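First, one chain by itself: the form predicted alone, in structure tokens.
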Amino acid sequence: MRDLFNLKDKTALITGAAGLLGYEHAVALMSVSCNLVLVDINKSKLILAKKKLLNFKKKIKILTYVVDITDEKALNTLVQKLKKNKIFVEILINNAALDPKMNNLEKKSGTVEKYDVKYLREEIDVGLVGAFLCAKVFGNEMSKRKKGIIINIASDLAILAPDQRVYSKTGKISDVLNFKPIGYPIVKAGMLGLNRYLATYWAHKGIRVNCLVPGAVKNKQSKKLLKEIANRVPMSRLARKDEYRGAIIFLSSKASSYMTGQLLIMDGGRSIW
């Protein structure tokens, strides 16, 4: 069962791996000897994301590449990097996206009436059109080997809407003022449909693309917004930042070899309510 989840001498890329979760991705697959390359736009916080994970010690190598993943030219020059210091990319994970915090409750913002465009645009060019671009050119030079995986990574708000009543004092949709955005549900959605049609078109070339749908994260968010959002999850909390590790080991390793276009669900419940 050991050789399953192992992922010695392979490679993974992920994307926003500076980020809350791009971290924690990384910490799995450090775990099970994958080594990395880790890309995100934000140069400091990157270097700092590979200070922590050396403090692990593992045998592995990890690179960090500032990359905006929005520009296929600068995507196409990392993959000819990479082949320079013949290093492949066997494993994508597409975790990169822009999600604003909802912690201010009192000013009043988010609405689809006031809601900017460009904001919209922002939002899909890194969390979708970004998404595509990497799986565009990695997975090109994957379908050149025969063999690859790609994950991407959604949200619960891909296959619910928001509850906006979270963001409410009185539990009232009427009363709510800072409204979760519109343009994230629509990028973690769209990512589905992008996670269907890859792996249906490259199946035959051993590319295997799945999608992991995470709830919330805990992550300093104020005590009333943890409370309502708990009351939404059978499991009654959030997610603690290191409960995705198994799935994405699972997603990248033998053990997943049969799944191909499926999302792997892992909301504490809140689904099924």
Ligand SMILES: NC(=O)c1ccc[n+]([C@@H]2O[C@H](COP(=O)([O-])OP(=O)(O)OC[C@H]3O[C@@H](n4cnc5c(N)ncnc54)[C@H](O)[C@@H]3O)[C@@H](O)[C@H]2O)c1
Second form
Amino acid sequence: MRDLFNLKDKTALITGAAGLLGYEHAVALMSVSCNLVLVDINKSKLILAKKKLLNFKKKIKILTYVVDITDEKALNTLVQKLKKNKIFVEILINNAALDPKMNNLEKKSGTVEKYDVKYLREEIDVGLVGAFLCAKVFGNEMSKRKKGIIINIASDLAILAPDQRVYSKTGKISDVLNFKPIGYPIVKAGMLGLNRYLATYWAHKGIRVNCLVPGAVKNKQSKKLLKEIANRVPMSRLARKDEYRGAIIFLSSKASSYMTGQLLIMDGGRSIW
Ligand SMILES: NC(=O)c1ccc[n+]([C@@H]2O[C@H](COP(=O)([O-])OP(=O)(O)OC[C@H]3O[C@@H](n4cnc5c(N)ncnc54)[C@H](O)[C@@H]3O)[C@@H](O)[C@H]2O)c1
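Any chance you could show the form predicted in complex with the ligand after that form predicted alone?
Starting with the chain above, the whole complex follows.
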């Protein structure tokens, strides 16, 4: 069984690795002896993430790179740097995305009528174009070596419309002030198209492409928002940030060897209600 999940001598690249879940993906892969290439635009958070990972004292290599994933040239430079050091990315986790926080229920924002298209463009650029570029650059290397794994991180908002009533003080849609903006669900739904396309495009080259569809993670949401969301989840709670670790190991390893183009939905049952 251990062999099924073991990733010793493999290397995984995680985008947005300094963020809440990116770091958790790194912990997961580290626990099965996978070497890590951590990519983020936030240098200080990236340094901190590496420091925390080194505390586990695991015998793996951890490299960090400050790279903007929307910059194709920077990604090509990174791939060449890694190649020079005989490092080949066998697992790519397309995790970076922009997700506007929804804590302020007092302020009117996020309405379709006033949504500035520049935010839509920014979100598409990081969440979709960035994921595409990483797949293009690292998938190209994988296809030459005839093996690889790509994991796209979507969201329950890839398969559901946001229930805006969770952002209402009264629970009524007519009283919502702060709407979840449309950019995020557009990006996450787009991720599913990217997933299907790449899975069929590269299957014969030994590359598997799957999508993790996580539900909301308990972080710094207000009590009221936590309660509203929990009421819509059969398991009556949000996810803990470490609850996707098993899925990342499963999708990255031989344990999922006959799986491609699929969605692994982990949302406490929210999408079946
Ligand atoms: N947190 C949740 O509740 C939740 C739920 C479902 C899905 N997700 C998805 O999980 C993924 C991670 O979410 P998170 O909560 O950890 O987000 P986060 O905001 O904590 O982390 C995102 C990271 O991406 C980095 N980043 C942003 N733009 C970048 C760029 N151009 N190039 C490189 N790095 C860039 C940021 O610096 C940040 O460290 C996202 O795709 C998100 O949509 C999160």
